[in-house]
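Here's a solo chain for you in structure tokens, the form predicted on its own.
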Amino acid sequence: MSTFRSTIKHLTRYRSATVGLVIIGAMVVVAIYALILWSPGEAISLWRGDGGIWHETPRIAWPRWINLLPGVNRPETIIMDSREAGTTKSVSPLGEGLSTVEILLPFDFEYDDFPKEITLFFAVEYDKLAPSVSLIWLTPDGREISLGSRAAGPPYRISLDTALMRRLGGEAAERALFQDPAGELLRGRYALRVEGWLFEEGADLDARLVVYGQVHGLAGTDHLRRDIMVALIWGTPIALVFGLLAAVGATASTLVIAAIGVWFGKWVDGVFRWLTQVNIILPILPILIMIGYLYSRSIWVMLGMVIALNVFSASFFVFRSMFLPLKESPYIEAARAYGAGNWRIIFRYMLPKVAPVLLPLFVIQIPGFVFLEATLAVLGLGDPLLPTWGKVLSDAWANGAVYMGHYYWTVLPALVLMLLGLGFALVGFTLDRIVNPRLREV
């Protein structure tokens, strides 16, 4: 424990590791958010949209603060339903079982473009006839524009309907509607007036419109309409972990293996060495590969051989350097004096001796680890069921977010991966300068 706090208190006398120790606490308050928030499972599957979670999230929307900016005012998403206040619906009876429904859905559009999609999704109640509607939109300036008649049921995508645009002189529905007659953006109050007919004892309509915007959250959204900052918050824990896992799992199992191999010297050390060699010359990333396409992308597979095949690693021969000169030392002789075993030796004496120095290794090696899994995850051998910073960036690769202009899709989990590898270069580099003497200040 003093010698914990002895390494802080060293740290803090560097600005470069404040600030990294900084950037580290403040991933480590996400990840324990993330864990505290969602389960993996509930993470898992909200990701994937289960029971149609993101249906009223626009598709590929920019973060909403970027309406922050000067000059800029992009549409938001407006929701309007028959069954929330600022609404009206009323109805009337006509006997037998016959009854009309009228539903006005009002709005107010202020901003500065157009939407992108409009929605009308119904909630209905019914034994065997669906109630049938004729839906009307009402401009600002008066015009009443007939969107048709229909079977209340299914969601009515407006903006996806062709009859419409074609009536609409074949412009986009979510352009043509919020036009005045010379074509320009119409500001103001806007309304969709639903007027329905229920041909059942007991039936009931009710209606909700949703008109997609051009920003969303604080982190935008996906081709998918999934809200990125699920990936970016949940991809935290995921990425600390990972790297956090194959840091110390390689760099602690190469330590012990360089230990084992220069205290039992001859074949032992020499089986190692050679093992160490191959493996040097041995193309990580092409294996990583072959094995997501051939066997599995389980993100806990990868994890496992990438442990497996730094296990061997330069590093090796960094160890066994300083275990050759410490198996000769005074103390390492007494132990043997005493009847000390060989491997009491190793775990007691020699390995603690060293244990020091793979601090600011771990530390280094962790970006590197993460960047790994975010590059596999790029190639698309990332694993499909989590919500990853790396899954963020194929997908936003897939589709072009750069070359359509969706920056945001592409900066904002780069700028997470980047942050996280600073954050703990500088604590790595300045761990390293305190440990190692001869790189430590006067």
Second form
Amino acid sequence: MSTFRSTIKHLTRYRSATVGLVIIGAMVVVAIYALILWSPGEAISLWRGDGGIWHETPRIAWPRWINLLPGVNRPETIIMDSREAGTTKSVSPLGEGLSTVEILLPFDFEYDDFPKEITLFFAVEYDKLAPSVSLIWLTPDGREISLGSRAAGPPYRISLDTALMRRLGGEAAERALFQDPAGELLRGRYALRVEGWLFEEGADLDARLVVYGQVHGLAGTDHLRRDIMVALIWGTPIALVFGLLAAVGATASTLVIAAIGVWFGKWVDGVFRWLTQVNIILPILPILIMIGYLYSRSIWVMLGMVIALNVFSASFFVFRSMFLPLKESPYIEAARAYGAGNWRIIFRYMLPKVAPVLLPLFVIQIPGFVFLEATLAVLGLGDPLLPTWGKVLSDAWANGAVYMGHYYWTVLPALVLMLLGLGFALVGFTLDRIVNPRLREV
Amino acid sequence: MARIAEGHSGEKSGSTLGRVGRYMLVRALTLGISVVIAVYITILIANMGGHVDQIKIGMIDEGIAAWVAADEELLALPRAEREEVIAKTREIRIAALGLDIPFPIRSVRYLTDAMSLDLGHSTTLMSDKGSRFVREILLERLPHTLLLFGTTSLLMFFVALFGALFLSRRYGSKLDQAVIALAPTSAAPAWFYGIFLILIFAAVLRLLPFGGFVAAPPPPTMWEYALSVLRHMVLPVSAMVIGGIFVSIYNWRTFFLIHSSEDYVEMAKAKGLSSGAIERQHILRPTLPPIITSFALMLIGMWMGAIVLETIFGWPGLGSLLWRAMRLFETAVVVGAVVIYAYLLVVTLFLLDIVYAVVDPRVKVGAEGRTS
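Next up, the form predicted in complex with its partner chain. The previous block was the form predicted on its own.
Every chain and every other molecule in the complex is listed next, the one we just looked at coming first.
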């Protein structure tokens, strides 16, 4: 513990390492927050969109902070529900179970751009005959546009109604309904009037109008209306755990192999060296791709394979050259003199001696593995369930985000990846300078 | 330093040429065995779920379909009889390919097939010339990959080498510190920078193409064609260079600095040699072997990065082929691509071994101390 604290103290003397530690610390906090916020099961179901969680978020919307830029005032999502305040609903019975409902859903629209979509959701209660509604759109300049009549049931996707589009002069509803007759965007108080007929005793009708905006949340949304923030937050623990476990697995296994090779020497060392030389030239990524393609895309299978393919990695030679002089050192001889067995010497005497020196190497390796996960995700081999940074990047790429100008979609996950890489690299490189004084001199 | 080129043991006698030849032979053998192992592992993994068997059976079925369509005598037979003949022929062919013998023996046959890229036909994927032979599809893409990768490697090597030399002379300067500060950027793979480059230079500034190999339609004259290819190469090559250059300069600069504080360098300075001569004779010469080793390790990483880079840039090479083959469930092409990447890695390392043999005096003289 004291060595740990002294190392940290040592590190904070370097400004770059302090920055790195702050970044890593922040990431760990976010990771813990993510785990508290949503259990893995919840995160998966959230990302899968179970139960229509994302019905009311816009598709491919920029983050809300884009509106902070001067001259940018993109619409936010407006939701008006007849069960909530700010709306009016009146039911007047006509007798024989028949009644009419009039719902008014007014809202202010003061933005510089058109909304993305308009959808009307219904909440109905009836036994046999569904209520019927006719819809009237009220514009700020006093015009009344009829949106036609229909049975209240499944959501009415006003923007997708091609018949309506034809009636509105060939322009999409979310544009046509927000224009003045000259075709200019019109600001002011709009309203949707829903006139409904209930045909049964005890039937009820409520309406929920969603005018989808062009901005959402802190990180925007993707093509499936999902809030990208979910993946950014929940991707943090995944990235950290994947990177750490892969680095621990790869480094520790290679270290043990190198120690065993050096201690037993002779043919053991020869075989290990030869295996390493073969392993270095194995096309690791293509093999991982093949495994992902043929068998499993689970992040844990990939993790296992990454570790397995890195047991005989190039750092074997580095570790070996550290162990070789150690083998002849007096304290090992002393251990042998009092009768320590081979494995005791390897695990209790040789490994602990070099472990601290390897810390920088280990830290520098971590971002590489995190990026490996992202690489696999970009190739479409990301974990099928978990929301990861790589998968957001992959979705953005597959949907042409860069071509279409949805830059936030690519930049935000790339930024967090870069931040993580930067944090570990800054700490790792400084550790390297502390541990290897020769580098400090030059 | 991790030395990959390690296979040679101390030789006592023989001419310089003989020693270099023997060294190259040992390396060629080691690498040859390695490539066989790599392909064998590929086959083993692929056939864990019987996927290679599927490829073979697909090849047989295709052959039978062609034969049935062409054989008029067979078509004249009644339906039941015809099907019996077909089923029997299929069985015979399966037996001929050895699909009924145990896997360990069968796998050796698969190994030789995979080594020669004899993987039959693809189902939907076609080469640009319209061939459906897996081998032809793969080999058609190879030159594109080699062009991109070769250009990048050469550029990277010389830029990093001269950059490192330059910085080692100006050790401690602002520029030196800037490069050291940028060294951690190499943690991100090349495709990552590719996305940013596309975003900046293609999407926002509209200066360079988003991707692809050549403008569509291809320019008529040779000269314009080459120019167009060059324009398409700028971004992917830059992405790969950015992905690797800073850490290489940083590492190599350290090699130079370590060697420039050796006693014999001081001696040369005392003798009054020019700084250029000192650099060439006393600093560059002894540092080249570790530099080449480190370059080899970097190239291995770059090969892997190139797969995704090609996909991102739509560069019609092996990487984007691998990606397309996955989308189309072309297992034979996927396996073939893995095999060809194994070859490419080995050939790259062998080429570097030749350079290593030329620059490392220990290979020529044979006074090889054991690595430790």
